[in-house]
Structures are given as C-alpha cells and as structure tokens.
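Take a look at this single chain, the form predicted alone, given in structure tokens.
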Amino acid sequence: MRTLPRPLPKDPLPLLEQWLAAVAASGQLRNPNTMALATADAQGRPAVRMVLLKHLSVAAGFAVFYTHYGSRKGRELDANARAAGALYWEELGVQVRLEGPVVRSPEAESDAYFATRPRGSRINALVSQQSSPLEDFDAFLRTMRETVEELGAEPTEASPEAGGPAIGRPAYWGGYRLWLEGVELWLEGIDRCHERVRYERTLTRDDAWTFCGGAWRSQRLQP
C-alpha cells in the first residue's frame, strides 16, 4: 500500500476493495471499516461522527452504512442529502476520502442486513430513539433489560433454549447508500511527500435508490 499503482487504475473502487480486505486480514484494527461520516443541516452547519462502512459496491459505486433514520445524521440527510466519509488506517499510513449524494437503501436490503445483527443489537434498535434527549441512562438500561426479558436473549451454546420471537427491522432504522462521485486516495510518504490522487465522475439519477455513473477522471495532487 506504500505506493499507488503505475499507471493509475481507471477505477479507484477495486483498489479500495483490496485495501479494505487487506486491512481486515491484517488483524491490526478492531473495526477496520470504521468511517468518519460528515453531514450538514439545511443551514450548512456540519457534523461528523464515526460509523461502520458495511458494504462497498464496486460495480455500482456506492458505500453503505446503517443507522436510525431519526438520528441527527438521518435528519440532516433528509435536509441535505449529501455526505463525505473518511477512512484512516494510521498503522498503514493510508487515508481514503469519499464524497457524493446519499439515498436510503431499498427496504429489502435493510431487512436482510438487520436479520444478520446480534439479537441484542436488534433489540437496541427497537428501544433506542437515537440522538433523542435522555434524562436517565439507568432507566434506559432497565428498559433494555426488560425488553430482552420480554423478547428473549440471543441463543448461545450454553443456553440453546434462549431466544424468543423473531425481531423484524423497525421502519425507522435502515441503510443509506453513499453514491461515490468523488474518491481521494492518500498514502503517507517520507518527509511528508504524501502520494495523493483524486477521482471524480458524473452521476445521473436513475431511480429512488440508484445513480448511473460516468467514467472516472483522475488527477494527482501535491502533498
């Protein structure tokens, strides 16, 4: 990862996919898919937080993350449907920046992912009104425990009889597709001679979930 391919690839996403796989395989990071996600409200006031990049569609050109639609980032995306993301792997000296419009994922896609989450995480999605004011954290924890008791905990090898009814995805929780119209790759260099290249393409809206992307254009940038 210390130098970019020469000549530069015409599409940055297969390379990004390789980097994600290599970082995950290295075992150096607890969550190698951690991404800083920046949004802005209707007045242009920015906010940033960490999310998990759960899927990268190389063929179509979008990145997927999940959250409560009523959370602060969800409300900001309703008002201003664009975002920027950054992945940074300090141990490897690599940074990736992602930019573009954001749309909600198809419901079937969100349903499929929600079903893979641990039961406790699914229950949390039912209980938590993410980003809403909370007066008493202990009261929230009690509600969580009561809901777990009511719905049943995750079955385990020690307690295979555990588990209750299936927990479906609530309508207020799901995925977002960050459609990539800008991608910047950054590799740390000696004496701050970092290697940078920016990719851009034009997106055309196809339907509620999909954009069609033109050919990528690349430009090397000074450190």
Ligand SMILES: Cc1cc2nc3c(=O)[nH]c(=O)nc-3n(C[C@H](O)[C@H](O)[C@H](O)COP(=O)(O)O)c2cc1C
The other form holds:
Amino acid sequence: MRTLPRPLPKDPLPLLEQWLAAVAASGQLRNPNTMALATADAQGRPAVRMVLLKHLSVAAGFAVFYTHYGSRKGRELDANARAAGALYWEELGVQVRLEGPVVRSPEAESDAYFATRPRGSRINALVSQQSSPLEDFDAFLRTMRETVEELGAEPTEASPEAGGPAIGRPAYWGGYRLWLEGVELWLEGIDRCHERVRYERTLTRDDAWTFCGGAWRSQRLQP
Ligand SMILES: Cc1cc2nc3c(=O)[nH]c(=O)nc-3n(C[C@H](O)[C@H](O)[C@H](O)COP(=O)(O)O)c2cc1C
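Let's see the other form, the form predicted in complex with this ligand, since the form predicted alone is already up.
Below is the entire complex, every chain and molecule, led by the chain shown above.
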C-alpha cells in the first residue's frame, strides 16, 4: 500500500508532479492527465466535464488546461472565475483534488501550445464553436473535411506532401490557469483507511495572470 512521506511534504505539488510523471511513464493510460473539471454558473449551479491537465507549474502553483473560451465552461468561468479539478489513477490508488481561482493564460503561452497541437485539432478549433448548438452533425463533418482540404492535412509517412499554411490560434481558444489554493491528496487504504491530507494556502493577486501563494498549511482528514 502506498503511503504519504512522513513527515508530510510541506508542499504537495512536487509529489503531484512525481505522480503525473509516474503514471505517464507506466504507459498504461492513454491520457494520464485526464482531470474532471467543475465550474459553476453565476447562480452557483455546478457542471463538470473532463479536460486534460496540460501543465503543472510546481514553482508558482497552477495547473493549465486548454479550451474554447466561449464554451459552457468558458462562459461559466467568465461569470464565476473559480474551478475545482479531480484526478484519479486507479493503478496508484490515488485521487487528487485541486481548487482555486482561474485566469486565462497569457496569450503567448496559448499561442505556443496551440502551435504544438496536431493540424487536425487546430483546424477543429477553427471550425467548432464548442458547446454552441449544432443542428446537423453531418454538415459539421463536411465543413471540417472541406476545411482540411483547403488548409491541408497533417503530413504523414504515407502522404508527406500534405500540410499547408500556418494555422494561428483563434482568439477565442486558449489556456486557463487554475491557481492552486486547495489541494487534497487521497491514497487508497485497506478497509477504507484512506490517507487524506488537505493543503491550503492564501493567494494574493499580483497581476492579470499571477497570484502570489503563501505557505501551504496541511491538515489530515478522516477517511
Ligand atoms: C478524456 C477527455 C479529455 C478531454 N479534454 C478536453 C480538453 O482538454 N479541453 C476541452 O475543451 N475539452 C476536452 N474534452 C471535452 C470536454 O469533456 C467537454 O465535452 C467540452 O470541453 C465541452 O464542455 P463544456 O460544454 O462544459 O464547456 C475532453 C473529454 C474527454 C473525455
């Protein structure tokens, strides 16, 4: 059975980084960075969906995911700029909960990440207004196919001549930083003797993208 180091780490994030790396290295999961992300609208009504946690800044203390700013989650974050995330790795018997305020990533960071995405995903970001109503899925697929034909598909070994003009990031698509002010580490135990530690710290706003985090405080919780 896995247990947390004793004494408890002062900062939970290096451990989270290690776990993310260990699950990725195990090769057992297609997306080891899958995170359930909860947001709430202005009335406090919650909604949850999966996203990919694409970057963890251990030094500053934020987690980054990417999406369409006009999607339901984007609109909810406009109204209520806080979110909660949960990751679970069955093979490690580990659950991690993340909470805090959310801000959009700096544009240059979103540009840099967008440029690394497969061409088809970049084209999809041009074609799909995520979470807007869609009358005709076949028509959407046709538009997608036509746009791929117009802009060029990803070059492959079979068709290395594919590709085409650079596809820039649309302004409505980009990253969010979930600044971590609450983190819970949960390790599965025998007879449900799960080991739980909740970490909290105070965040003070520095600028549009940045918070300054105080020292982490930790508290064990009953299973
Ligand atoms: C494993 C998995 C990973 C996903 N990753 C993302 C992601 O990183 N960004 C994203 O916008 N949607 C992602 N999605 C789709 C979302 O779950 C969701 O359908 C979409 O973002 C629209 O959500 P919304 O209407 O609440 O904004 C993912 C779905 C799954 C199942």
